[in-house]
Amino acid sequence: MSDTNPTADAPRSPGRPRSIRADEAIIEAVLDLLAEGSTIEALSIEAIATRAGVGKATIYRRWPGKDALLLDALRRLKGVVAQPAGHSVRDDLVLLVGAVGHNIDPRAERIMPCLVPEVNRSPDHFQLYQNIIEPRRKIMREVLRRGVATGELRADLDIEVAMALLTGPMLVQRLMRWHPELDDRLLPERVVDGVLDGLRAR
């Protein structure tokens, strides 16, 4: 999956300033190529460099290979991880569930569905996906554990199953457009309230 960093492309010398403009151009090139239908396997450092208008050495000075570059590009596509306020378990879950499958960048609608079969076929791609998603899961785990600790949620709560119950409906609706009549603006609250009915302490 990874392009090999050729010996000729030596790391940048200490103190050499890094061009933010080049970084942006490289990340944008990756996302543009994926949005245009390139698969992860077919995506090459050569193609990325050509689209970004930089040399391969410029890319290798910033990323050790394609895996690391893809991880940064897809993290950019997913956006900043939502940060709960910590006052209400319900409100925090609504915030986190509302972020599931939601992307500001319109290219995500073309890229994310196409990544699903690649993630299922390749252990490397699966791990790439896990590296992107795990920070979001970690935050939701913390909210649910806080709810258990404060007595708001059941003491015997299965945290991992609870996360699946909360995120699954949003992924199906936003990636598959499963039900066109569901109001996307209200769905996070409806999902959280429905799931919490079964998770709350009695």
Second form
There are 2 protein chains.
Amino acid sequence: MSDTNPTADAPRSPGRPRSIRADEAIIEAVLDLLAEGSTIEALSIEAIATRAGVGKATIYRRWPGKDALLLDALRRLKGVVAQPAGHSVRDDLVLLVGAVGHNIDPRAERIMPCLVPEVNRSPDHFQLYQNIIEPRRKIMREVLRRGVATGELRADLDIEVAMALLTGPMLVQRLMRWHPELDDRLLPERVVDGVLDGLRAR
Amino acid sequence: MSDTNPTADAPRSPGRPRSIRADEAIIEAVLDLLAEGSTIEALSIEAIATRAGVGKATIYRRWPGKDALLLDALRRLKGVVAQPAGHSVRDDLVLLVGAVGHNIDPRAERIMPCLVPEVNRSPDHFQLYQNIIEPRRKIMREVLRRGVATGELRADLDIEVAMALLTGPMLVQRLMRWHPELDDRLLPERVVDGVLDGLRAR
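Any chance you could show the form predicted together with another copy of the chain after that form predicted alone?
Up next: the whole complex, starting with the chain shown before.
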């Protein structure tokens, strides 16, 4: 892969090395095509190459195939994973719930919901989608386990159900604008406090 | 609207009156076109008429316009609204949470997620979507208010947040198959008990 080494690109143009510009143009092309309504199935290396203004070989030198490229492109939508401070379980959960469904790229709003039915029809694509969300899920699972260990959370906590209780409300609100009366900015604290304390009168 | 009266249809064919068959063919045409990937915007009365094998006038005799027809078609996906028994707040919530994201028509799985970004771009369509879900939301709100009144639920309950806590986990699981390790059939009880009791150690 000599062209991942910028010194191999001649003549050098100013700004970023050509190989990095090509990477970004390819990722951008994938996201643009998906945001314009292309299904994963219809997305071809050829269409991506044309859109990015590169040759197909340039794509295959960087990614082994469409799925690996898609994984990188979809991860780009979501930005870096939030890292909890590790002091208070409640505060860590507020941070993590605040990051649920948060995308750094506005194209995500068009891409993500429509991906759902397609992902559910293909085991390979479902795995791809799980690969994107599992690193985030793992961090929340660790915070909940810590809470059980320190005695802040119930000893009999079902961790997977607890993650659904914390994540679901934020995800439907962010992704689907499910409930017009809820304020997205205040919701992470309200969800975490509501789920921690419970609705039942004591 | 003489053709809504079956006696006006001559000759009578066996089975359902022709006017009811036309209604159903029109609704079916809308759902088929949406399930095949048509956006609400691209959906035209002309395309619906062609697909249903009726004239455009037949559609306009029954519905004042596309939005009213869409509302009927999307309601059809969801079936009748669950009616809680009114004895135990917990049992009523299990019933209502079990109905969240439940569609009687398999086309819903393709139609509903992709509708989300489109609905969010158009205030009219957002209102249409709210008109579909508001009757269901109203029933849950009433159960929660009853729980506050009877003292089963906290007196300071934020009803709208509580609805998000109960509905969100089930909706992401049903609509997005968000979490492969959760069993959809057991989830309504687990969600309700988890949210009522809270995660915090006592």
